[in-house]
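Coming up is one lone chain in structure tokens, specifically the form predicted alone.
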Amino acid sequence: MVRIWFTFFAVCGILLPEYCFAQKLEVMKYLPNSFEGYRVDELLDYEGEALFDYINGGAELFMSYGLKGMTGCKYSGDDLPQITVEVYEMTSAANAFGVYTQSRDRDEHDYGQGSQSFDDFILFWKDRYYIIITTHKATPESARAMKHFATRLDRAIEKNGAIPAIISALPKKGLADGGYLYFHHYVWLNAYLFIADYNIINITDKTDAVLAKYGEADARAYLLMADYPAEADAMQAFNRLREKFAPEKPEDTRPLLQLEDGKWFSAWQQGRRLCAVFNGATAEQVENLHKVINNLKQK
């Protein structure tokens, strides 16, 4: 099917000489058919079960963020390394942002609303789109082409999406660069640190959650925050955390204690929001995070 559509576009090139059109996403029409020796040689268009075969093991990540489909194309040229452009369309800007936070390890702002670039790939998000541009070999030619394609797609997506409100509640001081991820599927609870092998805090697709890293690598604490549809949901999640990590303090509304491994733990509830700190190097580190979050909530 992909080849059939490519043949159709090639035949119609006399009518549409500048752009490579794909089936699903309007932004793809802003990619050129050719650039400095590169030319489109394959169109990509996947949805549903076909995505699992294409992504080859990574589809679960995208599916957990409400992936609608992926459209893209491959560029090649004489003696030029192939470049692949993939545009993933998510169900919301928040989900595109979430996939981005899973993929980057530092935040740059060269493209879209957040990006990261290396010699052989560029990734960024904007509105409900998450974009990956890769080459199997970094050369000056491939670098120029990838930057050009990224710029064209960035301009094609006219509006910005809203960043989930919970992100603004993260304390800035001590936050590791690119050190947080946004999610609403419980499997990502253990992305940085093992917390539980089950959905201990009842995360659903209606829960906004963020897991963040604080402090240096040798004294790292992890902050978990989750916003629930109702205050009762947050209370239930808090009780489950307290039962697991602080059973000796069944009535404490903000347990703070040192666990068997010597690390400090605390958890508390603020209305519909659950907060917890794991792996604290000191009680002071945990207390400081609580104070900052509490002050932000009061404002």
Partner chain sequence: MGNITRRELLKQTAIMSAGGAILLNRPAFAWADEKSAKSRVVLIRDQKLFAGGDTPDAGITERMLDEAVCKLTNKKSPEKAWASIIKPADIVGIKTNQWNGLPTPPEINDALKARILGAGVKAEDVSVDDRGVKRNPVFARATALINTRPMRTHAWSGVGSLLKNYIMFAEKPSDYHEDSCAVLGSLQELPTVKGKTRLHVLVMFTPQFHHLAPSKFSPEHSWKYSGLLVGFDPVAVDSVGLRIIEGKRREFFKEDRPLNPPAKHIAMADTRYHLGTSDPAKIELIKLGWDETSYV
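Next, give the form predicted in complex with the partner chain, keeping in mind that what was shown is the form predicted alone.
A single chain, with no partners or molecules, comes next.
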């Protein structure tokens, strides 16, 4: 159900005490009713698919990660550009982290557990929350207010969420800044390069998957790792990948081959985990990634 309140405090002369409009999400009670000329003039509260009413198809990104709901508000003020604060509550910290990895280009740490800021918007994640603060026009006043709202929300969310374990398995050396994406919906499989136009490795909401970029842009390899609920699932995914990408090596448990574009491909299975490297500039680059991942596993 969608509930939107338009509250024109100044016109109505109603002075609401700070924090009085606390809604479903506890964190919202930490946003002020007013700040340096800004006043709340609209509250936002969307549950599940009702988010379509707010951002149409853009809502699917959040749905693909497991969305509980979004609350927030819009601030306006005389001669001040409007500011919108959106707090997306995901079903888990891992999912909030996943949405964050979709939307950031580089990792900054000004707010929460990871953030990125521009003059006209701030986004960050913390625990199971993904937060976007935007304005239509960046001004010194809007910048101060946006930072204030971000800081308050950051403080309001008391604990940090756990980063998915698969992220710690990524080799650090050569990893591009902000160069990985955590997901468990197959539509994101092609985020960095085209792999397949269907769910070739059977990614479901019970699969933890990550795509990562290694090396410089002109010699970039892409690592795909996916953790399945059971070893048999990982084996099935590996077999499908090998069948389609390395049909000339049907028995090889770790096929390594140069494809038609001159780039190197390899894939292997480690228990419940599937690993694959695409677009390797050299066989050595692919082998090195395999060695690091294998060593990490043994530790």
